[in-house]
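Just one chain follows, in the form predicted on its own, and it is written as structure tokens.
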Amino acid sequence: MGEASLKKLPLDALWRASAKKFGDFAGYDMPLEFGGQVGGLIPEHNWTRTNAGLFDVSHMGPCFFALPKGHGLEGDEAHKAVSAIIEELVPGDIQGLKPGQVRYTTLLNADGGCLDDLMIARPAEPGAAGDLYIVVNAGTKEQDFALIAQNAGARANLVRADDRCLLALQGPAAEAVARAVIADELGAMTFMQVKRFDAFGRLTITRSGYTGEDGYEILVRAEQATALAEALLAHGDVKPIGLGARDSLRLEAGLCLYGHELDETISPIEADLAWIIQKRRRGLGDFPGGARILKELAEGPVRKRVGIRPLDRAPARDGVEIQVDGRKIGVVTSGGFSPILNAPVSMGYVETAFATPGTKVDLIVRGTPRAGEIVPLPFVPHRYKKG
């Protein structure tokens, strides 16, 4: 896609002043690395792990999914009604969400493969009963929105919010910054909670992110986005961070990237995401691909997502073949350099018999076998603020 045809972020003008490298991601012209004092992938990565990084993730697909106006339902009854509709597409227990709770789940096809991974939140506010706040991935959002809306028909409405700005504030200083700049109440939120705040217009904020660090994802209207971003960046602990470091951070955290660790052929069980299917849904099995997924839960999958440590300095990247005794047993889906471990790390899929940590493998890098080892995930421990 030519540069002229790429979509621009709402804060494109702000980032042009400091980003030194832009690139195409999911049809958007995204800042990949910034210049200045903390410029470059490794310094930006390390800054996020020690302070607070501000990421522009406005290419993602936030939306609101709600019962039609005048539905006449209240509280849990309204929540269960709207959740029952979205549960026709995902394996998570959305009806069981408490007010202000967020759940990670996957959109499934008829064979139990993942069409996308996404966040679904039940608003904390009583007046929002019958609403869900959903964020899908950038590269699949058009198909996701169409699928959700088509499946709902007249039973619920999907309202896109991807004309707004979505900012991710990530790192150990994120809470102190958010409390100082937005609202002191943000300190009371814990991981995977959502709340709306009357600041910088109206903000929808989840305590979540995709770096393994504590932090927040903040949805703000485009006309208020510059004021919010500039206020956050004015704090001494905050630097703008590009998409390059976001990817190295999520790899260290052992988190899936759609199109790499997840695709239409991979089930949540193969992806080592069995935990996203709560007890009620396992008992019912009433989600797309339920027969396959329940079988894999009971008997184990044929392949499994694993962490891999190359035993020399050569990174094993996406597409590298994994072998044992000269036979292909899997493939690398993401790989790169871990600044925290000062070593290469990879994720991939291997036959389940070889998924045990400590298993020695060969990574075929540019035609040459290089020694590697299966290791537990994540590579770097998560530091979420639990309740």
Given for the second form:
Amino acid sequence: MGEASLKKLPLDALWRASAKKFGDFAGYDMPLEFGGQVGGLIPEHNWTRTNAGLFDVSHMGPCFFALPKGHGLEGDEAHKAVSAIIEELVPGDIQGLKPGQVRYTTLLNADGGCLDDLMIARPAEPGAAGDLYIVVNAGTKEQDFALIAQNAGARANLVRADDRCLLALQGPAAEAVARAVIADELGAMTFMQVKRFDAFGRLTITRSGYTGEDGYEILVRAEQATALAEALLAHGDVKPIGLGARDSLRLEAGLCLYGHELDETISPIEADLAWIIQKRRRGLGDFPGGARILKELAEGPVRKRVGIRPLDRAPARDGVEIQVDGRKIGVVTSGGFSPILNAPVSMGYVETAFATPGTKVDLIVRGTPRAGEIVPLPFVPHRYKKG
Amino acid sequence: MTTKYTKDHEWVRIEGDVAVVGISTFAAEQLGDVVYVELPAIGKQVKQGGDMAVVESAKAASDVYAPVSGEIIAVNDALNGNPEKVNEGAEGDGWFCKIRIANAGEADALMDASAYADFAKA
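Could you give the coordinates for the form predicted together with its partner chain, as opposed to the form predicted on its own above?
Entire complex below, previous chain first.
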């Protein structure tokens, strides 16, 4: 694909001034690394872990999914009605969301494989009862939106919001910065909550992220986005961070990347995401691939997502074969370098018998077996602000 | 003693019948932080343009090709513990290995510093 056909972020002009490298991700021309003192993948990574990083993730797929106008339902009833429709596609208890609560879940195919991973939020505002705020991945958004809309038919409407900007503010300084720049009430939100704010037009903000740090993801209209980004960047604790560090941060945090740790063949149980299927849905098993998923919950999956530490300095990246006693027992799905551990780290899938932390494995890097060990995830502890 | 460059961004400095090789400062800047260098075994025969080493930045692995043919007679062991030397001095302390040159004259066709500077800019 030529660069001419890449889509530009609404804030492209802002990033052109400071980013050092751009690259294609899911058809968007994205800043990969920034310049200056904190520029470069490792400095940007470390800055996010110690201060606050601002990420432009406007390539992703935010949307609103709502009952048709004049539905006549209120409060929990309206929420249950719209949630029942989306629950036909995901295994999470969406009906059980409290106002202002967000849940991480997966879109499933009939075999219980993951079509995408996504966030679903119930707005806090009573006037928005019957609406859901959903954010899907960039590379899958066209198929996801089509699937969700088609499945709903006339029962609910999907309104895309990917013409807006989605900015992520992540790191230990995120709360103080967000309170100073946007609204003091942001301090009262806890991890996986959502709220609207009348600032910079109107913002929809979730306390969530993809780094393992505390922080926020902020949906802002494109017209207001430059002003918001500039106000955040004007704060001394905030630096812009590229997609390169976004990937190393999520890898350290042990978070799945669709197309790597998740795909159409992988179930949430194999991905070690059993926690995303709440009790009510387990009892019912009424989601696509329910039979497989309930069986895996009861008996264990044949393969499992694990953390892996290569024991020397060579990174073991996506596609590296994992062996025990010369036999292939798995494959690496993401691998790179952890700036915090100052060592290579990987995630991958292994046969369940070899998934216990402490298991020694061989990582076949460029034809040479290198010693590795299965370890618990995450590699770096999460620092979410739990309620 | 002049330094020559390949279009794959390796440099080579000829010292008698020995070539000292590494990756260019431009290449190191493009790669970003180097976190691992896989060096060849001493005694290995390499061919001009053939695989010689692998350099891993935080984001990706890249092949490094031999700028001249010959036998690997030394490697820069300091890179094992301190791969960041490649970023700090790609064309100095960050050298990769030394090759005993098999075909004198092979390096003649490579770019000199000013030709390489133009090439890297293009």
